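To begin, one chain is listed below as structure tokens, in the form predicted on its own.
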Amino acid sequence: MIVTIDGPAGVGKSTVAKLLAKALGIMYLDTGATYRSLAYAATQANVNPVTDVKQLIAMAKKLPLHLQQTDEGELQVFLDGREVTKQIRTEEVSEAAAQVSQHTDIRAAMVELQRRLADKHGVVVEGRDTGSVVFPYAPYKFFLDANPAIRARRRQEELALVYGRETPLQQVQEQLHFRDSLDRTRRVGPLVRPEGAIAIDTSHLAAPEVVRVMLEHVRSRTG
């Protein structure tokens, strides 16, 4: 079984693609957190994720990930056996993974390497292409949506929970614009709502009712 969630930040992929994996039996995998862990490793190494394409790419094919599923369904990411599940959530991180994001070789590399980490488990898989690139034939596909402004709350809210960090709202609308602007427009793997996909809107529902449309959709497909 494989589900794709996709959509765009601040719209509660990643709360209700755990709930729903968990709903389910099945492994959860972020996509963004390979591209987050990619962008970290060249941060680490002072690669430009901008201009040193070829180094990326090197990168991206050798990249030393491991991802692992917490009793609670959570997500611990480790890169050459240390774990930087914190660490590739900045948002130093997440415009450098949007930039690397938009590089051909890198993205197809990318895609290896997630198709590779679902290959022995039924998934949940969120990210931006997951039911459009990276899982196209996958019979169960969602596109989550929100308000911007809503958006931007979460996303804020998620700042200072996460890290501890107060974040002026202003400045969280400008960097999802930013990151809006680049996943929307990028020549390979776009966000876009993938062919067959159920469109929700999360602006008022929580993550337990987003998710209950989800399960009645794929149990009503299942029997």
The other form holds:
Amino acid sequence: MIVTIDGPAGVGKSTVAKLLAKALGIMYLDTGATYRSLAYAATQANVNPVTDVKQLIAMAKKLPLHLQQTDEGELQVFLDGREVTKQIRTEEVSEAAAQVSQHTDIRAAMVELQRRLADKHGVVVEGRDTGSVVFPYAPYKFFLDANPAIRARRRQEELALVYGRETPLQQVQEQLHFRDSLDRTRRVGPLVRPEGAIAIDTSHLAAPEVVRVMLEHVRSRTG
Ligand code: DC
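Structure of the form predicted together with 2'-deoxycytidine-5'-monophosphate (DC) (previous: the form predicted on its own):
Full complex below, order starting with the chain above.
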């Protein structure tokens, strides 16, 4: 059982993927966390996420990443045994992750890592290219999208909730726009609606409603 969920930042992929994984009793894999962890490791090692490509590739190939799920379904991220769950979610790391994910060889190493991290017993995996590149033969694929203003507001709320930081909406919108253009225009693994993916507009749907729609699709095919 592999379920892929792709879409731009701020459409609610993580929330939905966690809930769906719980409902199906399988693991949840956040592929963005792999790029974020690499970006965080690079910033810690003073490796430039845009220019130090050789070093980034070497780091990507042996990234000491360990993901663990709590009983509540939350993902805990460990780098070299040290928990970095919160550290990889800052705006600085978001931007560095958007940069490191542009390089072809880095993506190849990350895709390999993601396939290794996927549980043999089934996984709900979310990201940008999970249905098109990481698991193109997945039997269940979804593509989430939402109105840009709503996505920005969700991201703004997340920043306030996780970091207690008030960020002007205009600034969040600009950051999302920047990441969108990088995601959609890169040569390898761009953000696309994968072939065979069911599209869901989450602008006016709460996460449990999105999950209900997904479960209906999955169950209609598995009985
Ligand atoms: O989903 P996220 O915001 O945590 O992703 C962080 C960055 O990683 C984002 O800029 C896009 C990139 N990414 C990617 O290129 N491919 C994926 N499958 C997942 C994330």
